[in-house]
Amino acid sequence: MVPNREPVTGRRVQFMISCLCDAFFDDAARAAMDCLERAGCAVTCPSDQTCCGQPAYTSGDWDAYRQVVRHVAHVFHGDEPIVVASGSCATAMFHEAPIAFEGQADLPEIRRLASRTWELTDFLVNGLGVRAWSGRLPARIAVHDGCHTRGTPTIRAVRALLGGIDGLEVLAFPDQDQCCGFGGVFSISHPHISAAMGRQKVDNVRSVSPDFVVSADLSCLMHQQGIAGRQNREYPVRYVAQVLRDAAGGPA
């Protein structure tokens, strides 16, 4: 699910914040600011950026999806990278966008929005090089892999820097590789259904007791934390942007 990339040759980026981020998780978007900079990147955040328009593509009205689209490509006009704090996101824009768009005029430029978008952790490790990221944090955690970066090179990317903070383990639990069961509009279509998967994808992670649980998707922490919640069960999240800036002090 990886478009033929153009090749990274400066360190100017724009970043698109994501709809979850801005609406719930702001120091997440925050964090990743921050990763970037530490990378040596000039990031630019365009004010009038809305949403990469997933949830229109998964409900099957791609007419809107594209209108979405067609406004994404609008605000990130240009030659930079687009760095993306979600791997559904990311997912979204440069594997949906094109498939949306096969028989549409405006396909070429849709496939040039595509080559330049990327997660975070994929950017930082294979646009810009990254191989570990120094810093510590004594801290034993689980890492969830959302469903929408299967096949991508974010799961990599995100155990890549991870490997590299001093003092952090990583916990294997039952089942890894589970979907969670938010999938977007799925948990709103199919409640009962996206209820029962998160309740055992919870009772998985609590088993082996970590500090707190990490994934490239926000989505997947928010709906995870949900359920915990209405359990009133403990449930510490990070979007491994937030592990990254802390391990490395803070805030740059």
Contents of the next structure:
Amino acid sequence: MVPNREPVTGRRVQFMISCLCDAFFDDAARAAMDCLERAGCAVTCPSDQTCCGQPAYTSGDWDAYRQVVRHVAHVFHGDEPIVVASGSCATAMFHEAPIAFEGQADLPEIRRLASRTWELTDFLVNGLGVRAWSGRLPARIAVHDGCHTRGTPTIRAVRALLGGIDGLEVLAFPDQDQCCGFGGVFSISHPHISAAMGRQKVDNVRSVSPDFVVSADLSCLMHQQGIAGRQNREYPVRYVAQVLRDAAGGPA
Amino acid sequence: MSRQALDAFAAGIESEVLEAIEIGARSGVDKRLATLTEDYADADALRRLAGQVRQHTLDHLDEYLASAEERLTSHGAQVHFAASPDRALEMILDIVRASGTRVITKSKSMASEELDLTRRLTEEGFEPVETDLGEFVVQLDGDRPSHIVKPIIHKNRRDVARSFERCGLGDYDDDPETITRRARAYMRDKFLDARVTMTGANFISAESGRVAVVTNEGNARFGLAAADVHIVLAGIDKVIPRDRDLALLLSLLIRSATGQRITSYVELVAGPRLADRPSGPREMHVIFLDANRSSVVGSDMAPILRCIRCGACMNACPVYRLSSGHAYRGVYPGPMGAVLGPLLAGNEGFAAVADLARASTFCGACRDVCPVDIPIPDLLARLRARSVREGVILARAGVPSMAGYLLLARHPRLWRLAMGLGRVLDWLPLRRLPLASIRAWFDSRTLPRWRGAQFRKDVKRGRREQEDG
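Okay, that is the form predicted on its own; can I get the form predicted together with the partner chain now?
The complete assembly is shown below, putting the previous chain first.
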């Protein structure tokens, strides 16, 4: 799933906001930037960035998709690592973009883009070599792994970082690995199944009564919270970087 | 249409059916995981190896098929190649007519479903008998299998007891052992009457021509013991290079399918009865079915032909579990079926089933359990792209156009403007808008409060402060 990557040598990174942070979760993006800076990075955030293009990939409109990815490649030019505040966008860029560019003249350029792209926690742990994150945050949490991070180093990285925080208890919950049914366009084209999966997820998470749900993927959290919200049920969520920031520690 | 056909089907399924599927699929998932982790230190490495063996076979399919044909022929079997399901059906009819039989016993074979074989043989005046218990119930009910390993995963034992009662196989009794005994008693006479028996093939070795067939009920073996003529119907993708590859592939197939270490019966048949091979039918036919498979070999979709029909992907798939196998409207349901179905349909049939490729969140549960390492979500994505390229209308149902999105995503100023304007979403009565795609979301979900471009403002301010300071 993950392309071969050059070892990270410098500390300069480009930050990709992700469209959901851009539209809804500004504090999550702030927290992600904050974590990168605590880890010693000099972060730039190109203002002409828009979206990674994933909706067009999943919808099957690959002409549109390639145009968006070309815009991404243009905006994030250079050699520095691109760090994304979303596991899903990261996987789309490093795994899916090269698939949709097969046979295109600019495939090599897209492959380079892919090999520079990292999900935030993956970058902290495997890019920068952060083993754990210090700090303290007394809370009982559930961790949701976004399905798009299956088979990527993010799953372990999230746990490695959270594992160092004092007072944080990670609860196991039923059917932890099952998808919450978002799937982007799927939630629109298959509303019945998507919502049914969402309700299963919300029920399973709530069955262990965590203080909040943590994930490296805000899209899943938005979906789950939206499902719970329609049922007028509480469903507090945190992006993983918000937890790291709020623990007030740093690379241990 | 405002949503996909499969979703509409799923919304109409009875809760009792969903419950049966959930129980069946979940037990498959649990048993598979338990045996694989207990038996192997690194089951993932085995899956990758098996994937390579299968891909290698496909990359050299011509040679391996020729070798299998040569070996089988040298053992006295007759080998046929059928380009289409109809052609295969003609071949089967020729063979059964020549045999003079009326009754034909048959063990489980998904390839035979591609021919709609049981129905077609019945129409031609023969009496085909499905001897796998699940398939037998399907036949009694005039139903279709909804799972490739557990054909009646959608039924519970009360359903089966009612079918038996209706078909004169005894008074209502939903005790599984009673049901099995009744089926056994009924089939025994059929086995003795049938001069032709049919099997599928789980694998065919190119090295020896050996046909491997796994069952848990011994029905294939009973068929072979009693009949004069054995017909094997197998996709051309069933060939494997060597006998020893069976060790790897059977180990993974059976663990992935039923969580067993080995099935109760594994038949290895290399040819008909001969002087030095004194048992079994005196005549053996092997029909290799193409049915558009050769058009997939060598394409970017080829990895789907690695599939060894274990059913693990459908067990693991939340979409399958909430929609049932029948929602896939074809022979092969679930994630592998959503890829294989549209491909086997050929260029003419693609449009009618291309929408199946949308029946996935791309969660990857199928890819994680696949014993031959098929990247199913990537293949589904390729099929979606093809359906858009070819303008398949059915596949477009409920899928929003990307035109507006593309405009914004390519023009940063418009994007930033939209991020600011998005605030109106907080005030619009979105649930009442007559836009299907928006309603699809808001009927069962809320949206967080709009905070568009807030982060960008911070970044800008931070930059200014840095410059000032």
